[in-house]
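Have a look below at one chain only, the form predicted alone, in structure tokens format.
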Amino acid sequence: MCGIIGYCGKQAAAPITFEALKRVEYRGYDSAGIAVLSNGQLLVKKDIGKLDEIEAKHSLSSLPGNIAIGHTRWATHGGVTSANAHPQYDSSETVAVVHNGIIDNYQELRKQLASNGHHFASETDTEVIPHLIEDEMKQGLSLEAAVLATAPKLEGSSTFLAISSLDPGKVVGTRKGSPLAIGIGDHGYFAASDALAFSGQAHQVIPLADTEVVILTADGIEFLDAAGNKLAKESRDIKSKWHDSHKQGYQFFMLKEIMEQPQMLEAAATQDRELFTKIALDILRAGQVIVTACGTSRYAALVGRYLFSKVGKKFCDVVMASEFHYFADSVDKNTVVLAVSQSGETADVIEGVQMARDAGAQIVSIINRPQSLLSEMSDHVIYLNCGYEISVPATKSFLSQLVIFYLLSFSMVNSFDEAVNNLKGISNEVTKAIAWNNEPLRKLSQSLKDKDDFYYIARGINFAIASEGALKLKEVSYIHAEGMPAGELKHGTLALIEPGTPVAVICPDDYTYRETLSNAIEAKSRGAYIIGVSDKKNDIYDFWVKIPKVDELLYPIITVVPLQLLAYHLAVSRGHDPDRPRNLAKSVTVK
């Protein structure tokens, strides 16, 4: 889940690399570092903390030279220490590497290398890579030949970039299991785990395939296959909408992205009717339909399951991506798998999809980022069209996923255009939900910021929104929160309700209203502080989150927005950075 970047060109590399790292810091912010080649020497600076903190301490952007690699880390192997920060280097400090992924056999490799006299300075799995490259280069190999010889020895996911003072003038990279994009600019060439890293600097991008190797020099790029044969690859223009990574006056990206949602609805609903009709027909004809996703995306899938059943009369199952491969035996050529992932590179989703593909299933991916791993594995790709999402907690991408499921369900009954009109028509209603509740929720957060537990309840299509609201609160405020069907509250959880315990009740005036309200009254009788999210005021609410009245199938799009705001304001009230929650990263590329 780390961010890696490499640059080789005609301008000073360190400041370019530093700015690129800032764009991918959402992938990890435990520690960071940059290595450069200058006058044939390898120089490395790294430390724990966020990029700006490390820059203030070590002046990363002031390192000399026109060749650099950089890294921002989400720790997996080894604690958050300066020694474990990347770049990692070999015993003789002639090879430096930045790595995204997990090397499953690093312990065996480390023992072998240690027995041959290698000394290790970190606890990371990554450190074996520069040591292996060092051994190959001692035999007289070039850096790219050493990378080609090293890569097959690494089991697991091992996308990395390497530079060496023994073969200066180049950056060499390879990909396995995690993405690597190659950028072409006017003054140099880039490699990064995400094309956003070099947006504004590069105008074209080339995705690297698994096991391929790229060589960057100041004069050009060269591609090799795993056997060392030269490859010809085509470049694509970088879409300008992916360049925007500015807060535009907001304190945090999370709030900016929440506020973008009314405008985003129209973009998300602008889809290819023929594609949706074809996919909808395939879903209706399939022997079984499985949706696989993690976290927020799974909650969107749960809403989608309800829509498929209610509108299209087609039952589908939603399986947690981390559990999907345990059910792979039931997948066959009569199965349609909908894989939902904002990043398109979620490791658990990728693993399950690969197994489903091997079994002959049709794969439809619902993703946000272009040129992702998941898009390469899919028969059909549906893009969310919500633009880049920087904050780790998903907000506008979740709303976009709801839009996609709404369109698919209506496509099953040949009503795509009706669905588009319905979605575009509620943009103003989302605006109202924000305007009515933003400031009141900010004030509420001040009074509730010291609470230890929150509970979220709802029924029917709204149940998944209760779970998503609880997840958002946990992610950014570090308050324990649970979301559940309202009817389940009395089957155990009610024992945890004490005087003053906040219970958020998603209770729109639809077919679930009376039963959900009854469960809220049960919680109230035990002393709960009831936060009612509804278009209908009720005296049992201690705090009313007012929402506009919409069609019952559209309530999830409306009700989730104030819950996002509540989570945001509680995080800020408690002094936390909602864009970068502790221990989390935007793209979960490890299992």
The other form holds:
Amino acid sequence: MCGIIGYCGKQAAAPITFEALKRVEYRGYDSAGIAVLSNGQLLVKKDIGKLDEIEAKHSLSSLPGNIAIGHTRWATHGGVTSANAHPQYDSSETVAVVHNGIIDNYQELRKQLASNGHHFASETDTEVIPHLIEDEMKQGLSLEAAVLATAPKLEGSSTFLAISSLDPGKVVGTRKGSPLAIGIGDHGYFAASDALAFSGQAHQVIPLADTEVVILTADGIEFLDAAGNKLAKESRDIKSKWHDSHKQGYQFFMLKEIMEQPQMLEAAATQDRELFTKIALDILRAGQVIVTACGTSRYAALVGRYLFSKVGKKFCDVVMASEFHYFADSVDKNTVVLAVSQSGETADVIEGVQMARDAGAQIVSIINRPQSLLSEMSDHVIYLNCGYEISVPATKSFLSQLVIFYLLSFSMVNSFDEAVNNLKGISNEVTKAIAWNNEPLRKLSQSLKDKDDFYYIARGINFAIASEGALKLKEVSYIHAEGMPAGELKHGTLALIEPGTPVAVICPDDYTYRETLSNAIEAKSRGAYIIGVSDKKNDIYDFWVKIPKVDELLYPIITVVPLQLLAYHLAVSRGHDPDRPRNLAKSVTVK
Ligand code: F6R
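Next block, the form predicted in complex with fructose -6-phosphate (F6R), ref. the form predicted alone:
The next block holds the full complex; its first chain is the one shown before.
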């Protein structure tokens, strides 16, 4: 989490850095700041709040100078305070640093530095970095030499950028764990946690590898390895542009991303048949198949588990990525691990995949963002092709993940083309599910916005959709919600149903219909307000979310869409920003 930016060039750095920070605000948004070098002077402005709020208060973007570093924070060490916001600086206020990661040994380092006379102004782990650099620079080292000397002392993950008034004219950065992309533009050079930050400004990108160091000046970039030797690195063209990521008239990215799902489905289904057939064969031959993922991606994997079993007759287990390492003992070279991650950066997923790789397992990743850490660790990568997903809640990436699992399961029975064919009409059906329900759900959200609890139930292949519907609601509306298999309700949770409690029943007219309906009736008998998501009307529904009829294996792609809309409208009707829910961030790069 946290977004970091650096710029060195011929134009005013602060406005460029501010705009770039806005594009990585999805990585954290509890506080932000910018440090610049102007006429050899280091100037820092930072505060708590979202970027626009800080800009209104402190005019971050009017700081002078052509060199800047910036940060948008998701707090890990130290509360959300102005002192803990980045950039962090040293005792003499000559070195400023922005950091993404967690320094595991910061307490020891802090103690040592304090005993040598350093004073700390924040509770952050980051603050040790400028103090360590300060010490090195006092010995006469250049900023890059000081960064090279400091980086090995930091345990854990630490990708950071530094500037110093003692060695002005440059930004120096290094990476360990969290990503750092270097951009080449017409008027200057960039470093950022995500190339999205400078797309439109830069035309080429170079990813930095772990332990490498980059030096940005107004005249060029230089790369060093951990020993300080110069490195030659190849750049590639930036294809996607930031303008792809504008809200296009929607109030929030979440709604825009829900609405563009029909188009995305086609892109997700445009895949390499050979690759899918190879991966499917490996899955069939494997001694065991484990899918690992977090949050929404894990719910897509749970739908995948049903598809693998129903179509490919292959059982696989889905293990929450944060729990994966507790199962690592059973992973071996006969294991195929499927890692599902929109960002390809999630620390829990990365850790599990690293362990599985070390144990000799084959790694297949299903990722949206290109050039991610996860792609570097995988034997095969399948891309979702759904474009940038800016809003923190995952929506279009989830639908694309479902498409990938559908294609993989059909590839197991050598029917990739049939799957592609089956998916052809699905975009129209998703369009119908949106058109039929968007306005009615907006109205429903007005009447349900003061409810404290929601429950979501479903069976079989739709069960994970109940969990996903509940997760979406919690994330963006802050209403307590639980999703579970419909048959499980009577084993405890039914005790919580009171007159008027909303229960969303995902009840398509498929092999789960009768039993799910019967569980809904049990809830209704206790006074629940039943929201029926179904292609078949039933009198027990207090509110019917009508969906189109599709093949039973494709229902998850349809049923989840109204639940995304319900969560969105509830968030907005409660006055929340669904794109930036409190306490969350889009890329969870800490464990
Ligand atoms: C929910 C959400 C999160 C992510 C989870 C995994 O809307 O966005 O639950 O799904 O943090 O993220 P990725 O898929 O990037 O690994």
